[in-house]
Amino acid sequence: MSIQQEQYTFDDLDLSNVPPIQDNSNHKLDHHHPRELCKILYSKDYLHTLKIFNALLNSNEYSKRSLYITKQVIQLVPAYYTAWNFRFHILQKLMALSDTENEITLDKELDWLDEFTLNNPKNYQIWSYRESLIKDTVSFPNQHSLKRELPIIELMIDDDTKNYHVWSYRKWCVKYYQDYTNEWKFCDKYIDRDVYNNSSWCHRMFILENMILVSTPIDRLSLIEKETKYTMEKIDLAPQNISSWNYYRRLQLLLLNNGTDNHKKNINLQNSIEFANRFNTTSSYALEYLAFAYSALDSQKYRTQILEIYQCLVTKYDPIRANYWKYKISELE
């Protein structure tokens, strides 16, 4: 349902009936408080736009001109949360109207948002606003799909492969739509591009854990084993990579908690110890994993090996965290 995005300009707006702002004079944008170190030199256009915006906001006016003003304010101050929030509520009201002569659809708003996003890659309000639009203005799931969201997400991650806000939004999208179809290939692409990209590894773990929830025990085990093989190959490429080792460790924990018998669990741990020992002189993270694996296998039986590992980390391989490893040693004594 609908009302079209405004095509007019500021000069076309009838602002004669915008109510005056009743703010205390100390809070006016163009007022210089006596205790201020200096007055901020706002431009006249900025002051004019913000005054109109505040007036419309204070009067709760959910209209086409308010929608237009929010757009102008957001372009001036992209991180202004209040403007985003007001725009969202305006759209909710307008989209609930039964005027079909001029349409605003969710897609039209998202089209504008796509364009705006490309010029504001680090703005997190964009993504929370986008999430709210999809969650709260889509009446039926078939009115919108994950496919609509993927291009802008990929564009933004291509531009900055570690943009936390975009990765978080992608997580929300795939979980909201329950569609993990493209995610393995998506993670592969960015890990292949940069094996150290922790954002890609975190997203991969997010996908894995959600897939496990809907898998049968046999499929779950097969998936974990497949991912274990994949991760070992990536560790071979870059042994001193905390991201791949953390992922590998999490996979072993999943195997331990997978309901298999103790004999099978011990074999898995022994195999992982054999693998990690290949890097015991080239990777502090391999040593850290070995301490974990020995502890999981039998901390009393392998106490000597665990102590030796911690000592190596203190003196040679990870002295920057020496106090932490000394603490781990004291726990064994």
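Only the largest set of C-alpha atoms that superpose within 1.5 Å between the two forms is called the rigid core. Quick caveat, the model's predicted, so the values are computed rather than measured. Positions refer to the first chain, counted from 1. What changes on going to the form predicted together with its partner chain:
- Positional change of residue 40 between the two forms reaches 2 Å or more at the C-alpha, relative to the superposed core.
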Given for the second form:
Amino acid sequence: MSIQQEQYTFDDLDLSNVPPIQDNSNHKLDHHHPRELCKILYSKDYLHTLKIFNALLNSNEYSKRSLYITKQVIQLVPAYYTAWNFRFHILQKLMALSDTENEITLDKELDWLDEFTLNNPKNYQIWSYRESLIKDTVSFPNQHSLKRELPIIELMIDDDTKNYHVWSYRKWCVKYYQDYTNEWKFCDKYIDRDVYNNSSWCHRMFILENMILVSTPIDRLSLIEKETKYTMEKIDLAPQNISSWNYYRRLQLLLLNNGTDNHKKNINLQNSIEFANRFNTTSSYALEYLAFAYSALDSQKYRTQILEIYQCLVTKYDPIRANYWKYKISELE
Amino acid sequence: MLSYNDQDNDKRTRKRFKYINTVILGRKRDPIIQITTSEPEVINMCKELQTETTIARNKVLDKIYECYNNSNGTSKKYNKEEIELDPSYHLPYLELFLDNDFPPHMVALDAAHPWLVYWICNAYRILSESPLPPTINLKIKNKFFPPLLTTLKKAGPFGGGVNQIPHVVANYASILSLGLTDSPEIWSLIDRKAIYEWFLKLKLPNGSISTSESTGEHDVRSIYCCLSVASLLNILTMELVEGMLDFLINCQTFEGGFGGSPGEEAHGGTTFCALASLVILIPFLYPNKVLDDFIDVDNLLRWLSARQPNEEMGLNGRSNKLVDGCYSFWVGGSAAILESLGYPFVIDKSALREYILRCCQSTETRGFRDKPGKRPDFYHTNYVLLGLCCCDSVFYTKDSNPLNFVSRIKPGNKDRGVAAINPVYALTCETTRNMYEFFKNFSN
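Starting from the form predicted alone above, please write out the structure of the form predicted together with its partner chain.
In what comes next, the whole complex appears, and the chain from above leads the way.
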């Protein structure tokens, strides 16, 4: 096996020793059987590639030519998870070989994966495969770092700012490497670009809740206050924004659950009511927040205000959610 | 649609809006400017900042308003005759693919054969308002138990196609497809024991389960696909579900819905998976407890209802994302599960029905689509139809066992081609109950 992995072509492959595979597809069925349901008319190329792939897979051949074939299958059908799985096993075996001229390394695989990712932005097998590679191919445990992961993540999110799989992968990385230092800046960038991007607000909450876990009560308080100020500015910018209001509501809940000073908690709530009232004709989410804050203060004392808000939402501002608002009204009774 | 208040209504504003519309947004026709002298029905609260989110949404809204076919484009009030589902229009789309092969470009779905079978056959089952005919049942049987094998033997767990490794999500679609046959003879060919032992091998220390060995995703989706199958086949055990409840609870986010893993953004699909999983798990683990003992149901109701904007009337899957017909089931089905448990149905059923019938189908192509401007596909055809079933039904239960959840088509419902579905399993109540009756006699 002297040829390099990248230089293989089908012509170079010696297939004379590929073990035969039992063809259990339905192609040769006699007339008594109905035609296969949901049968795909494969191209010749695909059938050829898959035949070799299946032969190597079924004989558990963890070789460079197998690695080559997995790439061919993945390029034809990125969602072919069996090929990703086989590729993972081949890499594990080949990387473990203590070959000084071993050209198969985690870094090279990640380079290829980066390129493949950029060409297949919607595929999500990539991310769990990447996670498995980093976690389980431990031939060079300290060589890899978060730094290697950040550029591809950023490129992908720049291109598709709400891509669920990429944001999830970023969270996994941050937790895996226990490094939260790049995250505030990262969230700022995408909230500045689009204040309605809920994925970046949620990432921000993920970072905040982690920071809260590891900080002292005083730091915790100043962190929440700093975030409150930030969020208020963003609400000012675009009041009818569910993302910033959900974040704001969560911050107020964190304040309510922090410490024991009830007087201070009431002042916080009163301030938030004063803030939300500024948007009582420009944001249904502000109205919803007001009802929440009044209920948190004293749902008996402010019953009239709360009722009035829900009734406004039912009749004027957000009638499509009437069933939910009426449910909230019924809870008051 | 750009909108603004009366006080802004001067020439300069008009010019600015025209500029934004033609030069920046590239709109060919002029925006419709509505000057509101009396109070409109719904007060538009958009003091909007133009960003990628609002530009994308406004583009979609334009097309949606065209579907709702009203002349002034800013009010959702339209005068139009009532609309009803016509199953005979869509059935040929499904029949075509029940009888013919797929073109070569469908190879992209070569690892999703069981999904194709489930989407097409389930949609066909619902639209045709009757159990699948024996010819289709035989085709399903042959798909999962290939007759080329010398003797017909039990099979399972299942993968995405021939010679593919077993996969929890493909296995889920396989069991649902086999369920659709309503045939005890076919059901008895499912290798329950092999599926159970395979599930145990895939369990992870964090309580979730991997979709396949060594690589694969592990999130609320893989948990749901495992639990749904395990409860249908009656192979639920304490050992199998260990750790799952905590994992699921930790996926509820501050927004109210559930993310795929703890800390992730709330999403329609993952919220459905988590809620349906909880509804399977809780009665099994704690027969005397209810959902509210484990998660914040009120915040979940709040989040579910917030998926339905007044303008689109259809459902989106996340905050500030675009409406998509498939969430009629992922979100609508979640609301249906909660209605089964006695909570109010927090989605406006008749408004969602309008979105489905006016925006998810067109006279150009049969089948259902995500939104106006998109092409229909099998995935959307199935989940939009399931969503329509949610709109046309009421859900209840006398029994905490989710296999016995029932729904009844609403009196006065006008649509033909809808079925009473069990929202936890995305199958008809009839099939779910049949499977329950059949598998309950098997011991573990």
